[in-house]
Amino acid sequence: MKKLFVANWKMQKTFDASRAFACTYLENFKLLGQSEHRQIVLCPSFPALSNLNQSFKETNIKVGAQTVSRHNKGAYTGQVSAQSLAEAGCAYCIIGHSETRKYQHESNIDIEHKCKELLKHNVTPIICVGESRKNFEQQQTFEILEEQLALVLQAIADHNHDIEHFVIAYEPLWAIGTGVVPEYTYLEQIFTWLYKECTKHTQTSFSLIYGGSVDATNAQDILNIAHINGLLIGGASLDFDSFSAIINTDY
């Protein structure tokens, strides 16, 4: 299975900055994307999606969105439908990120509906799950993950024959942007559990990826953990040298 490297630019790059970044490093990205052992996905903000898709359409680099509406269409000011994302060239879309759960009050039911919309339009969902520091300290991690996954895994199971692939991204909230990475033995337990949950509920191909303070110094060790198929990268993806160093690590 290919290793999946997802760059989540959040709201760090403007439209012009995203376009300039893609243009400046286009040839470098082409080289990174040539390997048969990896898939690179860039997730800029909404305005840059179509532009980046045009920039990378002759390459193996894919473009993804950072969220999507739970609705197919209608009077939902400020929201973007899965169909629009597909038409803009999005191959992937992040849903359930801790920041949208927190700032946009996204619920597990919202994420289920978003997943269904993406599946209808052949956009691969990257479903984020993860526990808070309080959950972690109270040993509630698996209970929280089960709650976050139950509805989306059922939605995927209901469409098993129509889905090629989906992605689960485990991001403990206490590791995002903190420089702290969980102990590797802990990650082994988490990803073994995630693997068993996904295989128990669906017959669809899937990737399990880790996110949270990933950089070139820890990427190799993380990628060598059983059942981790890739990385969701935030801050380190904003600088090409840092991002490429992670992607080119030995695994």
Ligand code: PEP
Second form
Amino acid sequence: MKKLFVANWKMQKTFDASRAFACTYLENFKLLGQSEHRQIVLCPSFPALSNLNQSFKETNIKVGAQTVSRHNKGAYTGQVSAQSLAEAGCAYCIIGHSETRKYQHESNIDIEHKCKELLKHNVTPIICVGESRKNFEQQQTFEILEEQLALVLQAIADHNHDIEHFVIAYEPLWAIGTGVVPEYTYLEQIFTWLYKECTKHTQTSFSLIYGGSVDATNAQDILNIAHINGLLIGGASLDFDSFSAIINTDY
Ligand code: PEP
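Since the structure above is the form predicted on its own, I would like to see how the form predicted together with this ligand looks, so please show that one next.
Once more the chain from above appears, this time first in line as the rest of the complex follows.
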């Protein structure tokens, strides 16, 4: 299975900065994307989606959104539908990121609806899950993950069209943007559990990826952990050299 490298640019790059980045590194990205062992996905903010998709049209680089509306269409000022994302060329969309859960009060039910919308429009969902530091300290991780996954896995299992793939990104909140990465033995346990949980509930193919303070010094070790098929990268994806160093690690 291809390793997946997802760059989450959050609100760090403006429209102009996203375009300039794509333009400056287009040839480098073409080369990076050539390997059949990997899939690279860039997730800029909404205004840059269409433009980036145009820039990367002739390459193997895919473009993804950072969130989507749970609704199909209607009077939802400020929201963007899954159909619009698909029309703008998005192949992927992140849902359930801890920052949208926190700042946009995204619930597990919202995430279930968003997932269904994405599946309807053939946009691969990247579903983020992860526990807080408090949950971690109180050893409630599996309980939290089970709760975060239940509805969404059911939605995938119930989806009556052929969907090719879905992605689960495990991102412990205490590792996002902190420079702290969980013990590898802990990640082994989590990903073995995630793998079993996903195979138990659906027949659809999936990738499990890790996110939280990934950089070129830890990427290789993380990618060598069983069942980890890729990385969701925030801070280190903003700079081409650090992002490509992660992608070019030996795994
Ligand atoms: C993220 O926010 O999804 C993330 C993984 O961020 P960082 O790599 O900066 O920890």
